[in-house]
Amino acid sequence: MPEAASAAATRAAIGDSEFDRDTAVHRRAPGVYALDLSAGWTIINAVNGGYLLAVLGRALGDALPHADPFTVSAHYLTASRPGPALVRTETVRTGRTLSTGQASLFQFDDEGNEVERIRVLASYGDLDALPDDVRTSATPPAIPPMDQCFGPEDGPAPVEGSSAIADRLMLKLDPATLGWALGQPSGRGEMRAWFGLADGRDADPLSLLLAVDALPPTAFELGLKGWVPTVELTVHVRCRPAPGPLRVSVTTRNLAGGFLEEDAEVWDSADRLVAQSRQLARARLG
């Protein structure tokens, strides 16, 4: 049984959870890190893009003089698979409040040649040093109470073999965005959910990189089937999240030419907008 599924009585701490162990990187040389991508964060056979972003985010947090991701932009070049991988980082610029770096994750083909999977450019800083002044017209998404929402355990997996990552998440979906599960997609391109890690670990900036890419794709509510591979994903982390479950809202306004965008907002238990993202993904038409 996965650790995450058996941790109902014990709340994992930040730094000592399955997510932390599965995103751990080991420095081989300055700026070079070895790791193993866990099969526990897969969708069918591919590793989830948000999990990959958290892995690269952890490596950059170690390589740069600042620890917190502020903005992370990733291009997904080839599908990652569970198993050994290598991350190479490079410091682009360091300043008093922000440092910028880039990182690439590599795996190996059958002949032992390196294959680049994902390339990231990111700026890091100190979230605790940000001013408290907030001026916003954004409002938290209206999601019913958690006991009125539904998780993966309440129905069949939307894609055969996609349950590995679901076992590691606390995901409760807004019934208003579940028409696709009943064979009646709304056509609105919306997905909303309560989100957390199944072992009870509270959110931190790294897990926010996972949260923006962890919900079922909005393409399901547009009437499409099959998974939606990410082409590019940019995340803005706005502040350190308060303890407690997150609320995630994802919308798509335009599907054209076989591609769609997903705009995500992540809100914490203190009603603060803690992360935003935009993703370009390929839609499998027909």
The other form holds:
There are 2 protein chains.
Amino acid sequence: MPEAASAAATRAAIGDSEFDRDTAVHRRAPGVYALDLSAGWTIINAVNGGYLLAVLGRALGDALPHADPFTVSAHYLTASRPGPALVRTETVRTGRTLSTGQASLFQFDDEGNEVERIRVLASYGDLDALPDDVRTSATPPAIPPMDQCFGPEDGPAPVEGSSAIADRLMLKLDPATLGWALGQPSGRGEMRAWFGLADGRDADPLSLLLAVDALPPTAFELGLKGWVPTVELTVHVRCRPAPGPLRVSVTTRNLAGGFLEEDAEVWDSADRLVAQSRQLARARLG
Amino acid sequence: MPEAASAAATRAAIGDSEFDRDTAVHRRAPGVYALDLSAGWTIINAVNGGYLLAVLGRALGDALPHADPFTVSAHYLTASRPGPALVRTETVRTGRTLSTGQASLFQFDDEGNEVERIRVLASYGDLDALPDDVRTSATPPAIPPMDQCFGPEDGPAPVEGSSAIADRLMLKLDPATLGWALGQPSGRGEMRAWFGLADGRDADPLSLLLAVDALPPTAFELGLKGWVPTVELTVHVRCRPAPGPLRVSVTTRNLAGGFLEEDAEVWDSADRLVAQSRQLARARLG
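I've shown you the form predicted on its own. Could you give me the structure of the form predicted together with a further copy of the same chain?
Now the full complex is given, and it begins with the chain already shown.
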């Protein structure tokens, strides 16, 4: 990734990066935002669900009186495609410390009719206004140093098929969760990685919405193949991330009845648990 | 609880129990349901959030082509009170195996204006249509036999203040998570209990929505006092529960910035993980 590499050397700034440009929304009317879904955040042909969540999160951050997503619940309805899209937001409730909004992402069928892709409920606040008090029993995931982890550029490609998103992420997977890439899945529902943006942009609450859904599916380590479409994904942003790479740990404990949960934790360079997420996804058993 | 006790002897049936009567909704028009929030499911003066979720879940089960909640995401907006209420539902998407809907619970201010209490996004399906395949690494919580656990009737009251809901639940708390009731909180964010309905009604997907939010807050074992209001609660129903008492385990790992997550697992008598939930709640630190 020569481009990404050179970009990383200069370190893109928050607000002026691939991620910011590709999640930009343009206010056309109160609560109506136009945008183009970039082909740069696709896995095989599917637009990454975390990227889509970040687009919706950016629109809500503009529409609501509070800027930071605290909890975002998304139900995925139909498959998004790169290209023109519309976000419609509704302010549900405005409070002193929290505001709640709803947003939907639409694209257009051949007749130009709107087709809803995702619907989101979210509560926003001000992360900088939270007290510093931390009483956590959670500990950062044990991931080897970055130079002992492997990314798409190290091959064998951790994500089968072409995957444009790989060029936009700094993803270094824990070898302990890479068995599937060698045809030897561990059987454990675990995926761990160092995570960043390829152009060096530091993390912010919006990019955390991407980070929770950016690793290969834990289903690969459970021996399953193919797409694991998300039905519902809820993210809690707990703290503004410090500069530097993130550590992401995703765990699946219960694969049953053709569905599985994926619990993600995101830790920043200051060893703070900055985001937690859980999604329900369909699994193709076999 | 002489009434509950005698009722338990006769074992109320699903569809004919306190829980069913108190969550009943009456269809007034397509997608419009009238109901009365019962005072029987309050903790101190707050209407239990799981009870409210079950009311919304029942309305959505009637409005959508699929009957069983698979994933329900609720954002709590304003405090509900016992009394008249309205649920408005919207069918967002109808699919072959899953349907997605939205529902809002309203009550009325002094001028009779609707005030929104909770907004929900939910995807429904048919639990009985799921394949039997189970590959889970999750194990049931270690809770002592029921006769070694303690409920409100055993005193000291696990829930401070009067609590009507205690008369409607069969709640037997693991002594290992009861330190707070003796003024000696463990400092661990854990709460475990045997759970059932006092009149003996067996569990179903709707009562699982109650079960995930029916235990005392884990914050009590973390040494906090007072109400822990839910901001957002998402439940995944993974399996139709077998008859018999449930085991509920709630864990908090990260109390920070005045918020905490509560992760609940619900296990049935057949040792199946039947529901998982996570909520983000406010905590009064100090």
